[in-house]
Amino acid sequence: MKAARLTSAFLALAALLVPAATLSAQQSQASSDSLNQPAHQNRDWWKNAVIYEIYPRSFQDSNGDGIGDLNGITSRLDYLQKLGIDAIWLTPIYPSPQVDFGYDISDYDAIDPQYGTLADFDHLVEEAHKRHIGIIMDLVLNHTSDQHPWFKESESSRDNSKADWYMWHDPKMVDGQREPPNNWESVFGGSAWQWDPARQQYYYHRFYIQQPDLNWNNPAVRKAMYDVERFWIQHGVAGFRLDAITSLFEDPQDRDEDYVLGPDGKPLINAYGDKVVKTNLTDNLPEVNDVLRELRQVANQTEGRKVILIGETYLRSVDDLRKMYGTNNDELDLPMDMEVGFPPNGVDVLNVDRFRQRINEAETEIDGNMPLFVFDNHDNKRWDRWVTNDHKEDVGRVLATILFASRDTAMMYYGDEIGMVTTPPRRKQDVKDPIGIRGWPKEKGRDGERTPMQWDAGVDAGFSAAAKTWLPIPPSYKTVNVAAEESEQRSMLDWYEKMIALKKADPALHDGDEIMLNPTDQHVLSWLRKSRDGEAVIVACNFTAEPQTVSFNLTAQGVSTFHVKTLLKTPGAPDPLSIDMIQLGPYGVYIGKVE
């Protein structure tokens, strides 16, 4: 029988939210005063902001061991400030056996030595704040490492103080043979249940075997995690990205999931050889929203600054996305809107209708909340997965324009700004990511989107002085690097810098309303940004390899003028005189102020 789940957790909310250490001005003296200064004076700094994801292993190595580190990130802050970044999201830097490269955490209140020390982290926060850049920590709440002291104690017996901190279950006996309790599957292949000889029970792991799931029905688990949240707030973080946040709860009856069926009526088979199951019983259960409200209450105890909550939210609909903000904005500030940047079924095609529909949903169907758009990250192939022809950089500019010229908070991935592309390993023996080792060749893993940052054309692309870096430097580094593109006016880096500057400086592009235009156009995605004082900007993106001409009538949008002044455009077409005729080259972009 499964260890009892403490459903009284919901009745213990008040006790859970009592701070382990109140974040008052007096008690914050434990950290340096500078760490407790706000990264941004405006409490709404995160709205329409630009957030830059860094995979620390791959950004900058400061000590020559071939692995990026915190001091390396600190050394590149001036570059990020020039780019226009408002906040940096760091993937996990906690002590870890590194089975999942940091997402298997063995200590939540420290820094893994390969990345530096807690003092190095504090220095990074302090230097970032000087440049008005916030640091966002990755908070992994769903699971720990199996090397965490919590799990070691939990598996030692069925009656110790942490016996119910994880999801334990007795086996199902079939014809005298031991079997897992049900058909739930790990995201990384195989059963989600692992037999533990020490306890003579199975434990649940949604991800790797070495990542046992915590029991969030247990009030003690909640309190421990909220204390972790407080710890990093005291060290000056600007917010948290909540990893796998929709996975915290599972069906209390432990029922089998239904299988995903193919056209022939038989279950689909994944890259690992498993029958694919649905996740209706193990993902985005209503109890998740209770935890989000509690996390929000802890964050709101911070004095003098805004601590934001970002959710890793792969959801089924815009209705689910809307719920993640809470009924009174009391849950997530920024749930990731994966509907725009990550099409269903993994089919990444530049389809005008789909983009128009998804962006319009984000602008009109989430109660006016700020959407968070994202097109790639450390778990997914980079932006070049959208490219099916020779217009690679042109497509990259289209995607960047959607990201930065929309009414959204924009989340980008390191290297996007110079056009770094996915570079997967060519041989199984070169794979570092365990899912690539297990799923090869259908699943090559995530190494391809995690390669080192390309700073220059020198040794190790300026990333490291090591004889060998933890992942190889892509061959593209000779021409695709920061140093080469800083002096090139038509480079991808130049486009990113100009787009981000427009997002910050132009009133309409910064926080104006967004209205989709020409809704029947199958070739060009166009929209209007209109500020409160009536300033209007037109954005048009050609989704085809053929030149296109578009015209606009903005009377219905309350804009009676028709002259247009170019703010930014890709080469290949003349400056238009009016909104009656705007010419776009292949995958061309035009942004203009209507005057």
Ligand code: NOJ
The other form holds:
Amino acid sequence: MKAARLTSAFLALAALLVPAATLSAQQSQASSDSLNQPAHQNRDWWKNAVIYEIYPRSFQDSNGDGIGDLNGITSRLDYLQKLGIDAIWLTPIYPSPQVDFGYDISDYDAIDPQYGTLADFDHLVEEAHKRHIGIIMDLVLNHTSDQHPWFKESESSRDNSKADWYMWHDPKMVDGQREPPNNWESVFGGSAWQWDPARQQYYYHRFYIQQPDLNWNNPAVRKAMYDVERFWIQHGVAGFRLDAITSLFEDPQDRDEDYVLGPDGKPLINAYGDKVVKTNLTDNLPEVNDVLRELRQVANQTEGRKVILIGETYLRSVDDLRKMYGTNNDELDLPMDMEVGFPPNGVDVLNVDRFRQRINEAETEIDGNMPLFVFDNHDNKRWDRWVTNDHKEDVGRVLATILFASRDTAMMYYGDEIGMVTTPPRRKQDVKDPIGIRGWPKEKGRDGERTPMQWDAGVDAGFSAAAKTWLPIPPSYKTVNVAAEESEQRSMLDWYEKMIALKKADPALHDGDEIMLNPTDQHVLSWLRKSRDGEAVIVACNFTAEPQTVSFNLTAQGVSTFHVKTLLKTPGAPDPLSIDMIQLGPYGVYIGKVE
Ligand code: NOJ
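Output the structure of the form predicted in complex with ligand NOJ; the preceding block shows the form predicted alone.
Whole complex next, starting from this chain.
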């Protein structure tokens, strides 16, 4: 019997929601007036925007301890403003034992001292607002740290006030032996069930053992988390990125998951030596959508500004993605579309058809909502995972072009803009991410995509003044750094700045419709952006190492003109005169206005 599951799951949740008037009264008590005058008063600010993910440990260290911090981020806001971003998503900065580098939270209403103080956070929000940049907090709702007072109390007995806050379960007894209740697995290896000697029960943890899952069937858990949401709204955040949001609920009957079978009919084995399970019973259950609507109601209780909800949504299909927006647009504003940027099974091959199909789905099959494309983050190898030849930077430009010239909100990861590459640890003893220790050498963990930002060619790449930084500075910093690229005309940074500027300023590239062109072309991915006023821009990306020539006929798209004026292109091909003949160098890009 599962003690933690409450049947009174869907109590009148209206009672949990603070009325709008209350929240704005609380807001007016916020420490600084400017927190109440955020940059993001335009309710649509997040549409077609650029969101920049910062891994705070690795962005800028201001106090010389080798770990990035909030004041460090504040000191780099001018750089981010120049880059042209609209918002920063900060991965978790709450107090945490740091087993999962912040995703194991022990206090939701404070800042981990290694990153600074709440006053530093308010200062960051204020300074960011002055530069029209919003701050997006990471909200980890699925689990807490096992050091959180809620868990400590919950595990202390079976009848304390938080006894049902986590997923407790009696063991299965087999031949007198205690076994986990079923075959559910942790994403990070091993059984998802951990025996707790104090409580004499198992608890469920989808991620590390130190990250027990909360029981979202319990209304008290929901209320506590909606209070957290309010707390940070009062501190002026522009939105939340909802961590592991599809994992909040599991099968109420606790049935075993099926195994994923290989060609030989036997279960596949992952890097941790576990049989790979399907996650139909532990991921994306329909109850998630109820919680999203409740989170949305809280976020909507802000006067004069829009607080957005972004979801970490690794989903199986575009249908599942569409559902995340809510049937009445009352759930997520921006569920992450991982289909375009993270092909299933890690097959990162630049395949024109796959990109065309996935982008087209996102543009046409999500009820006209705003796609959020994500090509890089702190959990996956960086963009260089796509590179299989010596056209590295050119491939980087192709990817950036798809990200910024699509009709989307674009999520980028710190360091992408200078072409920082994945730098995994060489030796097991250097690995910091626990999954890299457990899975070595097949799974080296996520350190490789979390290395310090490369600002210049000086000490610690300008990231820190410490003798040792928490992760080593990659050797590439001598040439791949902000200072060098700011003074170089054709740098990756230059391409990013220009692409972002076009996304903001050009009416067709900003919010024009997106129509895929030349659908049978196996070499070049091309699309048209067309604004409401009929302005048309063509984008063409060569997916091959050979030069290519493309031509377009846009009459079916209602464009009768054919002269083209270059907005941006990579070197290696002449400026075309018309859409009849556009030449592209190897992995070349062309963006031009049709007039
Ligand atoms: C997703 C986060 O992006 C990842 O870094 C973390 O380990 C898991 N969720 C668990 O919170």
